[in-house]
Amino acid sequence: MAMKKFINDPLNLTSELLEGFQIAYGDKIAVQSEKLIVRVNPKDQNKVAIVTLGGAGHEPALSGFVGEGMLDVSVVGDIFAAPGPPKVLEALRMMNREAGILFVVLNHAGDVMSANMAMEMAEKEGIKLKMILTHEDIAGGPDAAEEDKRGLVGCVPLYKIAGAAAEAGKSLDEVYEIAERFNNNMATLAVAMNSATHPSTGDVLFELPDDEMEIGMGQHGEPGTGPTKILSADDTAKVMATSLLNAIKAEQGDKLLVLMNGAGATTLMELFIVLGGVKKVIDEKGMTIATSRVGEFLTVQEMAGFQMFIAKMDDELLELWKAPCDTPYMTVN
């Protein structure tokens, strides 16, 4: 598959898209040091920072969600690469203050190892902090071990939860408690149709045959569940939201949080009809859908597919997620 897309020189793909980005945002966010990603209205110096970081190439994630009541720093790193620990440290060294840094990192080797060596510099420096890890992929099974799980588009309404409750002023240990019990029941499972080519490359992420989907399929061509021919919409919903169902353990009653975020290539109407087959499933289980999303969160270039997010909520946890924010990409009034 040619790689067609709307690039300059390969080596600049990351400057200049946060050049556009803030140009195109320059009201909420704002590109410092090259690749920290900033609110314009910084939060009070009393409320915790929320700081997060990972590769370009997944727009709008990461840095589409920096804004009030969401992130203060996104650090961004190259095409699917995570960014340094220098990098990293300087942003934690930028937001450091008495109420303290919840650092959100997602399950991704690079990402934990880059987190991992600058919250240890942090650390000795006396920077307060605390550091959750999303790793609510399901491919591998809703029981194998946390540092087997990915980190997929979990973190996005992470960020949600956590902003408003740090917005509203609560200490680090209360937001880490909240965006923890939020961790602990949410969960996501990704299916491919297409994949994506790499945009500094133009290498191919993975292949599938014209008439086969994969569920289980991770952010960067990672294998899942293995192939299977395509489904209908409403088959795909039930195989996904049984298994993201089962995996958090939702009972009969429970209010559910469902997110379908396309990957790049699936059209916001495969969505939608996706999303009644899933809300078929809750229904028929005795839960109910309290509140949903649909759009493109994290994205993979161009590839075809789209993640379901499902996670179980309580009032105080809906409470934050119906909270206000201002960013490029989630707006709540």
The other form holds:
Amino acid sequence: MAMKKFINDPLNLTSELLEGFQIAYGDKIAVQSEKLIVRVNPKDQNKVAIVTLGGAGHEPALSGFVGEGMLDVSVVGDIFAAPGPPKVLEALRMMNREAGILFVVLNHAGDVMSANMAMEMAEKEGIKLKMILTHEDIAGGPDAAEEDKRGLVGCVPLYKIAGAAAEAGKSLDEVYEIAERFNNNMATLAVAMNSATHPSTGDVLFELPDDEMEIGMGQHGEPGTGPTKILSADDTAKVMATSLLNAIKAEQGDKLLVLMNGAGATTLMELFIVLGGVKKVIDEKGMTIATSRVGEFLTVQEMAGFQMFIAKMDDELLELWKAPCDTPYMTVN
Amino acid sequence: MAMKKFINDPLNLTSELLEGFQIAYGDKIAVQSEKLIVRVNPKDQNKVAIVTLGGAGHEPALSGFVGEGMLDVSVVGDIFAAPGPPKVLEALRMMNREAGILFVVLNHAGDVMSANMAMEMAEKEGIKLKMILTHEDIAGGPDAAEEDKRGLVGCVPLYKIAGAAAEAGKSLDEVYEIAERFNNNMATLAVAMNSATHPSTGDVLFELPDDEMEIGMGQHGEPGTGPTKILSADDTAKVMATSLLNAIKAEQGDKLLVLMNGAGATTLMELFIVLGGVKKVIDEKGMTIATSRVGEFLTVQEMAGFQMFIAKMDDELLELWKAPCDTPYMTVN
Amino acid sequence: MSNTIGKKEIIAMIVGAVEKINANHQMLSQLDSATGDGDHGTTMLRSMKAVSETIESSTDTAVKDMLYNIGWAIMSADGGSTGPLLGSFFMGMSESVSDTGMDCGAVAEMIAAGINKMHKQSRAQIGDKTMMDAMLPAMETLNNADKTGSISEALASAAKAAADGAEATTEMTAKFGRARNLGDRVLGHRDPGAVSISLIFKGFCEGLDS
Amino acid sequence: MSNTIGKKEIIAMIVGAVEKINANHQMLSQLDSATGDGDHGTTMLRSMKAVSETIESSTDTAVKDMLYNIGWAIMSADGGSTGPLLGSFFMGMSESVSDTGMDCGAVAEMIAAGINKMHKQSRAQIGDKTMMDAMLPAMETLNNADKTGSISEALASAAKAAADGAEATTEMTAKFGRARNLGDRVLGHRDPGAVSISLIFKGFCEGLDS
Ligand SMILES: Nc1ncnc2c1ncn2[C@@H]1O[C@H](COP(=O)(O)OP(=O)(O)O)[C@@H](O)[C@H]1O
Ligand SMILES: Nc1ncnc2c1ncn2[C@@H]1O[C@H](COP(=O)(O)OP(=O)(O)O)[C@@H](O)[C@H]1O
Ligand SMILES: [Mg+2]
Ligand SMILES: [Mg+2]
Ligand SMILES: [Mg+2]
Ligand SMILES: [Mg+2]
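Condition change, the form predicted alone to the form predicted together with a further copy of the same chain:
The next block holds the full complex; its first chain is the one shown before.
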């Protein structure tokens, strides 16, 4: 049976998709050395560079956020597969500068292995860099092992905030401190309603019965807390937002950033309706949504579901979040 | 069977989704009088206002493009249903000004009826306005009746271009002339791979066998040219781009705007890959892609498929397309 | 029953129509599931709610204004094409209605004014499988009725003509609305909009006779 | 066969491994469909292509550099976790290889150096249902072999130990990789990575003996 996808060669997806990406956004980004997405107008050498890595298949993440005020380089792997250490090292060498590099890594086994090896080699070469590991998934509960806390959509606002700090001319230590502060105050929880198809193999990632959904599912179909009957938007919002607010220890008076990230097939309509439910929870607790965005930032092919992201903000973080940026899939002016 | 959607009350979708929209983008837009989406920072009274109308369920269209440099008011109907003439008239009254109003209407029966009635009443009241009807769907072929030429995603770049012209202080006649020029040089063709669910009724809009797709399908499941076996991305691109270029009578040397608009479940990955195929066709004919964007502008719930849009551009149109704008779902700086 | 009617009887007619639609909305949605998007019953229900509310707030309103307001309220209910069509029908009637003393000829004229206004929006003809397939035969029947005869009897014949017209849509393919995209697949199904109109005329009769 | 080996034999071993994987990649993907995302065969195939290409371009390269380059090439093939793991194996071997005169002890040391380097990335232990379930028994077997004995025989025992180790993963739940998310559902399935490793050792033997 043919896959219900518009593709040519299932084994050549990544390079073809990057070609199209360059056709569409050649005014902002360029594909270099096959798998490195870089800015067309590079950042000043005396500012901290922001580099990240990750598999393809989650578009617009990660490379859709390369550009002024966010990422300098995104190292792309194959579909759902981390890029190898050599490419990552190449990116770090390319961005080598006195100001240093902030290296943002999402906690997934392959990414972490590649990042660690590349970082070790880069440090041997005297490249100045600091690594931030995002692992804001709370699906495993408060006692989950570090490895279980996956890096989900939280990397995107982190790129934005770290990128703005770097653009403002802050030092590597300062950029790192800011990014890590944000990193420690953010949490994500995912929910799946329908599976996606792995576009290289044609395999369905998981199965969910017609009347069930699953909270806590990961972005490659990793199981969550087990299937439940489909809840209303308000009840889904309540369950998820309550867990997230607990996880970041949000208190009355806190100012929050809320992102609703569609997984692929779930409509903005639904995400808006769920956000209405989130606001009820937040209002009740005497907190405020200081800023919020709804869209597809990090997808899992045509999966139905979403990732709900909440972060506790302070004035500096809010200002950086609202600072200008110009990338293919996030622009602020 | 429960619908696989995150909703509360299927009969209250529109007002709930608008509530969430306002929570997320309250810095840019406001919901007034229940169904009118307006700018938070209104445009100068001495500039032409841009008003549109249409059913909900296609998010981010149409209201996601209200803001500086694009729409002034979007009148929202119920899911897939045009708003009634009274609301439309209210919007026209609200925007009444000496500079006049450009009133953009997509060719769908309900929208046109509402628009015509509201316009008749508005003109009786002395409101100055001109209507543009978008009908760029080429699925019916060159000899199709006017009614069959639906307004598809083309309204979005038209809002952008007309909005930029209005923002630049051009007169209603000038804005109209520019918008109509663009309107006459654009074409869209849709393709569907999988159906969507009507979120109020739970009905599936249409059925397509597992190994088939259909070119020319409309944005509510209206049939196209009949199902065919799934083609490769390159072949799909070739068939569709060739028809579109013929329809706009594009010639060697022409500069084109190409939009790949995802219908809902189709990934950016696929849209990028198809765009690669479109470029091959365009290169072969000695034309150029002057500018291109890939994303979800006008969706049909969780339908899999896309709308391919091509327009013939001149220097003025290109400049207006690239002018700054600041809306929830399109920002240029 | 007297040979002329006024505001009170017109309200009774309209209330009869509202009740008729409310009692049949599920059937209307089912019909629309076969030929359209399955929401016609819901849309009609929402429209009828707007009608009832307008009537309730019209105790001190001239019947002319009441009918106009009903049309406006229906259009405000965001019913896709149904709003402008049905709304025009009431607005058109408002242009030739009187608070008292309407004989059968005046009633026929009133309804014809409504149908004509609606027809301008619709542009559909008999045979196109739309609301007009019930509306136009009803109009013709009324136009041919004895201008000083029984209003009740004239309306009953109009309702019969509308019902026959709706029934006849079973054999038609559609030239307007969503059903037109389905081609031959709508053969064998009555058009929901035409059925709605026939129910409205049936309701007019029952309301007037009650 | 002589009791020591050098570059030529090492190339033969690696070519044997490449052929073994290439002949079995579909089976590897099938295994991964049961416990992971179904791409392990494809990834290994891509990695082996990188290996072959490196060998072809290494006629004038010292074996040490060749092994390092192979590791680098595997890592460059973007194979998710497989790249850094398998790449480290070859890079580790490069640190203790010689162009000539390696006896069984030296070969055992070389392979241990590879496995140790890989183990640092992996962090998995025996029983975790990963590549290490084949790697670590192979290493132990080699370490216990007669340092001046037959390399061919030692490798055969190592391959046997790796195969047994891979077989034993059938009874394990996974602590690493995608399979760990499937909990008990992976019981009864061999781990594709462990099977790959056992095939590589089998290939080493066949390559050396050919
Ligand atoms: N141009 C038209 N003239 C008369 N009736 C029409 C026209 N277009 C559609 N209709 C009627 O509308 C009915 C469907 O109404 P409804 O389901 O409420 O709207 P929608 O098609 O927007 O979902 C059809 O059954 C048909 O009778
Ligand atoms: N930490 C680890 N140590 C050793 N082997 C591992 C580790 N993590 C995963 N593996 C191996 O990787 C194999 C899957 O490889 P592959 O399918 O190529 O990668 P992916 O899981 O990224 O799709 C598993 O069968 C397992 O043997
Ligand atoms: Mg309908
Ligand atoms: Mg409808
Ligand atoms: Mg994989
Ligand atoms: Mg795998």
